[in-house]
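Here's a solo chain for you in structure tokens, the form predicted alone.
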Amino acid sequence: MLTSLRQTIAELLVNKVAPPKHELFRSRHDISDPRIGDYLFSYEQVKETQINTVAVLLSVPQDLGVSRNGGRAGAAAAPYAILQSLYKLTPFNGEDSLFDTIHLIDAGTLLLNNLTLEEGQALQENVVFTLLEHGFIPIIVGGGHEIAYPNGAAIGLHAMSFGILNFDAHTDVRPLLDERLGHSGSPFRQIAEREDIAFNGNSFVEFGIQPCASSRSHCDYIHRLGGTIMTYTSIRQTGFHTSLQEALRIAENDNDALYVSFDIDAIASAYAPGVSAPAAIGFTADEFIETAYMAGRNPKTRLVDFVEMNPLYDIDNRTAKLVALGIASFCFGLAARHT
């Protein structure tokens, strides 16, 4: 029963996560025109269900790592803006209804008040690991890219083997500051060097790295790990769809699980102006939506996050709406696993 599922999540996350803000969504109360938010807040009306796929939204309002990395703050406010847009969307894509084969639960917002970045990351790792261990598919809504480190650690502790696809303009394998302080530019180095997880560098794919956005030393580090760098230039030469299929193949190959991290600054600022580090070039909105859908459809994908959206610099909620559609597209991909 969905009611018991929600109760289970509440018990797992007590004192760690604030419940979802119901003011995020105002229902139209129109049964002929339901929205995603209508489904999220009506579980008490649902009886028996045979649906096994349950995705859980977890908001992580964190951008201390962005500031520590010299970036512009504001990504901590992104989850509210993104979910506001998500809940207004209809659960129908013109062909399929989203909740015929999956369910989506909002677990709420990680309680990070008065915590250091390291304390918040430890809390996040524990919560995400708990969700994974209980069979849920976490959708983590950030926040800066520093939230990728605890996500990668959680799936590394959960799965026997895992791959990572980083949809990004930057490599995000910078060294720690003072050799001890992580930040928004270091998450994948931290994952790779975490000693208690079996990280396989051969299954690490950097997808969309832009010209003049990474250093030679950072690329050399990835190659030493055995990782694959698909630059934005090479993707344009090969073709986006073909490159994406190859990236997913490498990241999932011989692994139990796949973690996909979506850094919104990989999208051209013409489509996504509200990000921490806007780019003059980048992927189109349609390419982002395709990637989110394909990530959801891949049966090995067990965890995704959406990071670096910054509402302080958005225009008419354009970026928040795009990320919301990306989350919905990921969920439609999940639903397509059952067709």
Contents of the next structure:
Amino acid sequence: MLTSLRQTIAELLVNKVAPPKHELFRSRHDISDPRIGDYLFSYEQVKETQINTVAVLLSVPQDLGVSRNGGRAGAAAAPYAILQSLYKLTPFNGEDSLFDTIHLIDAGTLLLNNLTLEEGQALQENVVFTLLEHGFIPIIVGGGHEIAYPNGAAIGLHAMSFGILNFDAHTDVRPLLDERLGHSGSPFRQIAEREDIAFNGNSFVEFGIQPCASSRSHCDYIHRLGGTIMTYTSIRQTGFHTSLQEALRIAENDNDALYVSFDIDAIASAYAPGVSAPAAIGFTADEFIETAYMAGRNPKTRLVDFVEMNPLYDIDNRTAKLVALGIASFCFGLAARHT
Amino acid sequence: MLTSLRQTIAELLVNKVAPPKHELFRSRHDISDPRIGDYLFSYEQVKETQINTVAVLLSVPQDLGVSRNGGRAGAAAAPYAILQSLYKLTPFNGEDSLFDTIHLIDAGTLLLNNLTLEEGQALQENVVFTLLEHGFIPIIVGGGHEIAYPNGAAIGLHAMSFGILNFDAHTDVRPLLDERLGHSGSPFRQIAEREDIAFNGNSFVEFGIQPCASSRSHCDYIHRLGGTIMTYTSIRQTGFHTSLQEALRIAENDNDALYVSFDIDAIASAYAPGVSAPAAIGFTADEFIETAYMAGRNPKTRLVDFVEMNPLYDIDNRTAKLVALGIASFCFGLAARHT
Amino acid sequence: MLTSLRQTIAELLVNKVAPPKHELFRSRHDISDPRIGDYLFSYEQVKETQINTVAVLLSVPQDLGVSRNGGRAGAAAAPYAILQSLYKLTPFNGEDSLFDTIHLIDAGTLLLNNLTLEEGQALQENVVFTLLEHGFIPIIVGGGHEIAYPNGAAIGLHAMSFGILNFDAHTDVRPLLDERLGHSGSPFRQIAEREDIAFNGNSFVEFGIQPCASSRSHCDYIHRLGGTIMTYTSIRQTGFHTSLQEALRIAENDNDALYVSFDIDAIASAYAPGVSAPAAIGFTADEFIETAYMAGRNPKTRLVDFVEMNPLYDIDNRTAKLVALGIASFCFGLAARHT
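Right, the form predicted alone is done; let's see the coordinates for the form predicted in complex with a further copy of the same chain.
Everything in the complex follows now, all chains and molecules, and the chain you saw is the first one.
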């Protein structure tokens, strides 16, 4: 079954992705301690009859938009670092085994070589749309936040209606450069203004926006769209758990689908030093892991991405490991939908 | 108005400070996203009629007292690193714009070249006293904790009565070396024993003193003064918010004025690695930001400093950014006094 | 009295340990600010009549088991780094002086040169057993987690019954390599299967086991022993303090003795970067300090170790300082037994 799923996805994405690198997977060759990598590259996963959910990892090594926004390049190397950490994890959380309930496939790496940012975004939109249309849950591993624009476009083309939960220190609704060039600071403006999709501003939630990290003008823009800004300060006052539930409620609302975007710079740099734009304050590692789990468990969630991790500034793989655990936690959330 | 304020301060401090370096300010040149630096170096700030508060940044690149105390030099470079981060921040916290309510002026850098520690402290005392006497709220950016002695002396000469809240892992009431040489570990003893000011021990609060980081003898000294020691351990037991309110209540009491000193080493080194003497435990970044805001909002607060940040040990500007956000938060507190 | 205690211990361990290095101790030569090092190497400690507790530090620079487990070597250098930080601390927590109530002796460093892992473990077992039999409370400063096996064996030989609280991200019950070679991942399996001691699985508590960091097979093994796994996730849900009390209750139960093992990798790498296997999530520095104190205060605790700190990956001694403070906190807990 796994082989057949892999084959199906490979055929769907032929010439658009490079297959996953087997060097990513270093097995302990210990039957008493299998790792996620063992299941992705060698082992059978769940029994055929139980398959409800197939999550598909897609690496998008894109950071042209970070550079265009004046940021520090390096996020293009994040998918490799993150998956390397992910594949060493055990698929067991102390109570449940991940592969009792869901399938997880590594679809490989988007072929961005020699493509402009706009060409790469078009390719990504096409691939993510294809995965959504076939019923898979794409887990997009970025890359800069510019990869959110094609993700938003793809879910907009796929779903009748959708909400967005952006877990982020920044609003990322900057105007385009020269009114035409998108970048890592503009994805949600590009999604909102895309004409062939039904963006619903009332289901757009900015979660974690930090003080002194966004302009009044950008916040006004979000409010004009009908969007909700839950600032970091207000989340600390209300409490994290309550705020998160409220954010999910607003973003899912009556929509068919929910897209959750995790900008790793929403996490305090103590826990996540390896990002393009580190912040002195921010969410804890635990809060990120809880959010990833809740996003996975929410039955509306159809698409997720993890962006802005930057291995060039990481410390002993701390951030790569955290994002890997976030992905695993999202998958445990997916698995819990069926319980 | 801004130009006139700048001019007034420059004239008051002529030959005592070097003007702020314009290289500190790197504008995005984006009218939809102005930064604090834009307002300090180019933009008009609040309308003239609304001015209630003028806060004045003064850089004090002093660390002779750290070296004299056997500590690691480097804090002299902190003002530059901190202001560089501060000027990139937006003056917007998600709800309010800083410059709707207050003025913030960069008075420049105290001219300490070739001065001994004692000469530098005398110059600083003179400058801070001048700023206080003219009704400004000085924000002193250090430098080692030896800059607290002239700050305390200046507020003592200015106010009829004053309290001190020292946010710190250490008590900093060490005896002077050879009974005459002050240093970064002795400022509060020097203030307490200064004869021409009315130091009131009952309004002296040591907030955050860590276990195994102070001696019984130093704590006994504080108790003999009538001061209050709120240990880190007791703050964790009582709760941070409640403890902070109690600390402010004791320090402001019936005094005219309150002086708040932030030693950045009170913050856990996970959040603030770039300090002279890092601590394994300590306050979170959020708690520091909350304290800075509460200090600014308290109508008694007339003087604040941020000390012991050390760029030589910082990681990717984490600590500089945190102190910058603390200064911004203090200013938002000032702005909130009028609401 | 101190001299006599030192002499007694030195004679007990002759040819098995090297005496403590005096270079570890750098006094301020300040009678108003004595440090733990002053008391260990020069000062008289408690008055003879008051002595209830004598804690004995033993350095075990062992990491052969970490390498054998495929981990990163370096933990052998941890005792030196940790004690260097410990001896600079003041023996005062803001309220009490450590040496009013207990004695603390540095017994020196286990002589592991040229010994195999198994030979070193046998020597350690002998030394720890000797210390236990003479009524001392050994504080073993590792070293990889392979040093827990001889510790468990020694307490098993000494006590009629004992419990184990393992503060750890990992279960460390891996099978032996080739069914005979222990390592840093196997100590608790080796203790459980040791035939000449009365291991009681019902008093074995794994505290802090992280998601995706242990296999189902290893957890099943613990459950078959009758042991309790308190996962990190469940501790976060229940609350730290309540969970810790429950863990101590289960581990001490009706036993004569309690052995507490602190694997520093249970702490988030933000707070403890210098470990063999860092984790992106984990306990805070405060939680570790609280646990060390509670372990010391528990009258059943007869033996403690601190393992897996690795100076090669530390940042500005952050982790060494944290472990040092943990040891001091354990000692303050010991002191509080008598109040």
